[in-house]
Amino acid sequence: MSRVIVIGAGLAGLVAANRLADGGAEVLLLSKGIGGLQLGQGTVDVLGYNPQRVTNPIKAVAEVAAEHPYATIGAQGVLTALGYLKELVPDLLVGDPEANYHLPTAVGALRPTCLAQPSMLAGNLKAGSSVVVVGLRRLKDFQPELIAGNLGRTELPDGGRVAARAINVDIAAREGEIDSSGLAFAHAFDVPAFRQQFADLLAPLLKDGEIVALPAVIGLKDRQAHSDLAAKLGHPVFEIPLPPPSVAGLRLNQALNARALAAGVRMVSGVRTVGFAADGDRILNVRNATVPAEREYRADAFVLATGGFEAGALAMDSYGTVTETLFGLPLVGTENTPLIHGDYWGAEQPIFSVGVGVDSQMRVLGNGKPVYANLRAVGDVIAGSTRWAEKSGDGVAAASAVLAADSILKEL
């Protein structure tokens, strides 16, 4: 059995690790932390804006500019990755690659996304719908009045509008606790007796035909919590993700980690990978910053899934020089100076598109050829997209991870 090391535990790293293990490789996943999925919405964005709102993400993927990662990955690569993701967590991600959902956010705007959790789907609203946004008085990160007000003013993709109102329910997630976190409520909603208590409080406040919007805290581990609560209320129910840390993101993170462990992936977390050794065009090993001495891990192939600037995979010094911090890889997009201009409300900042260039196997390129034959880069470290603005980060992460894993498996 050949050994592959994946560095990074975000969506790209976890998808790559699962795919490699499913293909028969011995996989070691190294990470300095627990990854960034719990900072997200718990959904998978493929392409939300180009710059107009996208309704068919796969069609839009096929029309991106030549420098965008999707131009290398291709629409079929994205389709393959989305299908694989739904196989990995079949009870947690659903959706049609050719039709974005438009789901309410914690400020009452509509956010396009491709794959969503079943507990969110009733939020894909139609014209004429009536929504009641239900706040929990002891959860301060969810403001039902703000959400309902903005939802009522928002034009839906079909041109219609919804009627929305706000109410609040006072229930303690834990006895004697005045203010509780979303995670505390999620643990409470995992308990059937708490769901019944909550339904008994809420049901008399609902009007016929209303769709119930709740903060995304309806259970962390119990996948039936949402459907059970909807049945108790006799109304459709949907969740709206909260600001980080997100319970919906935690669900996805835990599910992908559990799937990887079940597939045989070995994980070493909590220590940063700080160095490597190479022989010619092949990486021999990477080193973790363990104490009292660095620890060396050897492998036949390596996957760099360390993220972008926000994760420390890319860094800019006081002279404006950008570097890839582990392998010192050549970067694309640094020629577009200044990388940060002073018009913060103007054109896109060039720095957002800086990263490594890759070929169709996700091998990092320098002077038009792979820098290391056994190194792939996946996810946010790849150049050419403004992921936060166009909402493409999840799709690029998953698709690049699957392409990288498949190309490694062919070589092992």
Second form
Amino acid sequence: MSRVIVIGAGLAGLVAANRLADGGAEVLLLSKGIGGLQLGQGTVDVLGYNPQRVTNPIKAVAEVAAEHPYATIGAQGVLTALGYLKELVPDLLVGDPEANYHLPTAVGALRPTCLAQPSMLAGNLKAGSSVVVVGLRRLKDFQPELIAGNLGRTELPDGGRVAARAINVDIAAREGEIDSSGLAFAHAFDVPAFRQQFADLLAPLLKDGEIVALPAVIGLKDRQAHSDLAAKLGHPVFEIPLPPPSVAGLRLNQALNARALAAGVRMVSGVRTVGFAADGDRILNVRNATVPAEREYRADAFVLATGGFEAGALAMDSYGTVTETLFGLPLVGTENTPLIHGDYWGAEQPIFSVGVGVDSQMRVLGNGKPVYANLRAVGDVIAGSTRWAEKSGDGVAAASAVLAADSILKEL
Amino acid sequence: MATEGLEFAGHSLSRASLDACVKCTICETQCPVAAVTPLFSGPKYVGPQAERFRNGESVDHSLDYCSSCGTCTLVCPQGVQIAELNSQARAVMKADHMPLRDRLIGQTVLMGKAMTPVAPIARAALNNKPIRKVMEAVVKVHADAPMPPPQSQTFEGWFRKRPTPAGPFPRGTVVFFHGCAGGYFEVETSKKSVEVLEHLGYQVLVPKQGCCGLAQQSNGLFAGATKDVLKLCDDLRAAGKDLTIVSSSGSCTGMLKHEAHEIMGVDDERLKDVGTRIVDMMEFLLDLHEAGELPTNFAPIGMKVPYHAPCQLKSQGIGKPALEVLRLIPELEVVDSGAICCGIAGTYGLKKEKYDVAQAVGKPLFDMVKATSSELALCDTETCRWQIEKSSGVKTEHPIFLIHRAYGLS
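Give me the form predicted together with the partner chain now, not the form predicted alone.
Next comes the full complex, this chain leading.
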């Protein structure tokens, strides 16, 4: 059996590892921490703005500019990846690739996203509906007055508005704690008795026909927690993802990790991959910064899923020189100087489009040809998109990972 | 006094990583202690956050509830040495009121030496409820906490008395490090490790060896621990230069590889030499397999067993080598516990005031073990095995037991 090493445990790394293992490869996943997926919203954004609000992401993917990663990946690549993601975690991600949801955020804006968790779907609001945003007094990261206020004054994508009001409930996630994290509440909501206690407090405060908005803390392990609570209340309920620690992000991270382990992926985490050896155009091995002596891992193919600047995969020094920090790969987008301009409220900073260029198999290009025949790059390290502004990061990550994995499997 | 305590190399090293913290909270979500009790405010709060306010004084006494499992450092995507910072700060916090109990339970060699000659009596005493209640009241070791199983013969006694293997030794020579527990309590693990190594064709040298100081280190007794770990380095180096040192004591291996340096700031060539040469038993076997040098003529073992990778093994950044090696045994189904920690964290779970926290930490693991097998569970480190066995009721052994059996040695 051939071995493939995937470096990085975010969405791109986990999707690539799963896909490779499913295809029969022996997969070793190397990661510095446990991946940043749990810092996110637990949804899959494909394309939210181009720069107008996108309603059909697949249609919009087919129309991006030539330097955008989606131009290389193609709409079919995205469709395949979304189908695969839904198969990987069927009880956690649902959605139609051809229609974005517009889900309320923790500041009461409407965020376009493509796949979401079943517990969030009642937040895809229709004009004329009534929403009650329920805060937990002991959870400071969720302010119902702010959310309801903004939600009430927002025009829905299809026109029209919703009526929104805010209420608060005081319940202790655990005894003796006044200021609890979302995670402590999630553990509490995993327990049916706590859900009953909460429902008993909340039910009398609800008005007929109201849709209940809650922070996304309704259980971490118990996938029935949301539907059980909705049934107890007799109202539709939806979750709004919180800033980290994001329980919705944690659910997705845990589910994809568990799926990878079940598929036989071997994981070595907690150590940064810092070096490599190559023979001509082939990578032979990578080295982990294990202390006190580095460890070497050989493989037939490698997938670079190390992320962007925030993950340390790309770095800029004090001279303004940008580098890919593991393999020293050639970068595109560095010609747009200055990479950082001083108008911080102005146009997009050119630095955020910097990354590696890839071909249709996600091999990294230098002078128009693959730098290493057995190295693919996936996810945020790929140049050409400003993923947080256009909300494309998850789609690029998943689709590039599937394309890279499939092309490796064909070669092995 | 307190300020002096923080002025050592290890602390400067850890503190240098402080500003890399971006407050992402990943450590908070993975902390096994904060998940089960509000008594510990979490690794980010007492670690990188509180560290900024520490000027020789402790600002958050909930720090004492950190179990030093090291999970926070392991999962940090930015390389912040959270666990190390906390261990250091706690050593300073406790310096002027170190409990007698914490001094005593760090003395692992003393415990072994005292119990071995009177093993049956010691065993009975440790299983005797009234005696344990007295122990709990006097030295504050919880009456229900798992205790090391006293043995009538030490590993050293067995090793010296048995007929010396005649060889030949086609694979050369390795040094075996058993640790205190492997010398006095987990004697079978050490024997089986040596027998597997010899079966593979290695000559095994066992120099007289002392304690690595881990139990003292985790209780904040850095001076004693430093003395012990360097003495141990001398012991192990005396067996021969450049030889690979194999250990079946996962936590002591971690102490030699990185904890003595990173937590206590021990900066010594002898430690570096030993730390670079020492490998975990299962890591050693996996390395052999990767090199195509491990015989895999294993006899089938038709069993389903739960396996738990201990925190101090995970912290070594080598993954879970036991899982990979055990998968080579036909018909054996090994199920990864997926649990973060068993709760014991060395001596943490023995302490009267922390026993309930440690039990809550380990509960998902105990449930998983019971649901997977009533016969046998596997885990690489001693105190974790005692904790799992005591709390789940399932016999818990080192993975080498099944390798030994699959090679037809038992």
